[in-house]
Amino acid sequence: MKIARIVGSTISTIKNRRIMNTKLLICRETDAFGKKELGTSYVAIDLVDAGIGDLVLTCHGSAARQTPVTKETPTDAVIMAVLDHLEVDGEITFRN
């Protein structure tokens, strides 16, 4: 799992039939404080109605295909939670 911020959205009118009617959002991994962006952006299937600017928890690889929506789909990443706050070493590092 990764902590990421939603930085954009995508629109695709032509896509694999197994991911029709899914929302695809652009994510960028962040640090444990939800502030510093890490690495490159990636696209994930939104399972929880996240929006741009939200801090989310994403799941990757074969684990991303273990939900009713993504079972047997060609996906590598899903958004599975919108984070309300982060606590690291007893300190709140992010609060929505």
Given for the second form:
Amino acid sequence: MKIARIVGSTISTIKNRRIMNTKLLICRETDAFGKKELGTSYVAIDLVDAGIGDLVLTCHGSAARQTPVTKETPTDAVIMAVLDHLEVDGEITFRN
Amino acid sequence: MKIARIVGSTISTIKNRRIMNTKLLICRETDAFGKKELGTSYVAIDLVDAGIGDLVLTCHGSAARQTPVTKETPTDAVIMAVLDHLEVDGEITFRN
Amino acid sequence: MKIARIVGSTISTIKNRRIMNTKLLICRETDAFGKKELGTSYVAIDLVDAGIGDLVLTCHGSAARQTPVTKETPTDAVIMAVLDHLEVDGEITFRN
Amino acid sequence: MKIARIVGSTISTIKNRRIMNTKLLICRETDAFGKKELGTSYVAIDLVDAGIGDLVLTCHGSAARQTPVTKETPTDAVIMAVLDHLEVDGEITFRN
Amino acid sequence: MKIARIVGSTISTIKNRRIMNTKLLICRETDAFGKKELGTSYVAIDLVDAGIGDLVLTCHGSAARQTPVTKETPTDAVIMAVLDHLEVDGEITFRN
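Switching from the form predicted alone: structure of the form predicted together with another copy of the chain?
Below: every chain and molecule of the assembly, starting with the one above.
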């Protein structure tokens, strides 16, 4: 799973009908501390009612379809947790 | 999913027969804003009748076979949405 | 599989219910010698009761769901072994 | 899918018996134009009787096993089309 | 599939029981010529009784579980062939 910050949203009227009612958010991977945003951005389906600015966990690949919402849909990334707290190298580096 | 711009098309007469009638387009990943094209290019099967220049979402891996067109075909990338609108860091960065 | 050091932990109250009772640890990939930590960090579900500082093996993708704990969960990385000993280029480079 | 040029071949007498009768070719990814060879090389099973020097499409991951030849084999990359023609940014950049 | 050289071995007493009796070797990817070792190292389950120093092919992802030994195990990489001979750009670049 990747630690990422939600930075934006997408709208598309023409899309595969199996993902018609999903919320597609733009995520930017962060470092282990939840601080520095790294270069990579990607779009994930939101499963946990996350909002812009939230620090989240995303999972990728076939893992993204192991939920009732995404089963058998063309989905390769989902937001599956909102992070409250990160502790790295003995220090609390993020608290919501 | 990746945000990408469609930059080209491919023709091949010799190909695996399961993908015989598919449209194979060349995509170039963009940044989260849908503006700057990044280095990576790849080929994806078009599911949404997209055209050259369109900004799209592509999904990858086994996700690409979760549709009637691509089921049980040797496909690892599909175009599954045409983007109308991107909003990043509170600004509209792309509008179709 | 990747060689990684466990560097931290995560807490999240809002998460997909299928992973409710799992321990999500932050891993940092190391080189083959188990010494130098590389740039990449990721979060994995712990299957072997590993602790902070342990050198472990993680596996990724659908492999991560080949266990009773993670079956049919949105999981793309698990810690599946604690390393005791690494031998590289004829030298023991790590011993627990 | 990736655009790649076939640059070589491999021989191995000791191999998993499920891939005993396959042709394993060395591929080097190219840019979108089919011109510049990029750094990455990999080995793929040939499904379309391709030859050294051909520009091809390869697919990766579980997609590679969606054919009678590779089904249930330890294969993660196949050559599934020989490219005749690439058009990028409005120009024909490759013609066989 | 990747071309890699086996550079080391791992021992771990605490590991997922499904991989209890497997041999876990450390592999370092090489270039197409089988000569220069690249940066990336990873651990793979040995299926072909390979030894330290051998040049091998490894396959990744769900492909790694398409064998009796690795079926339904948390495995994402296997060594599935020992290379005898590589020919690249018309020259034999490796012979065992």
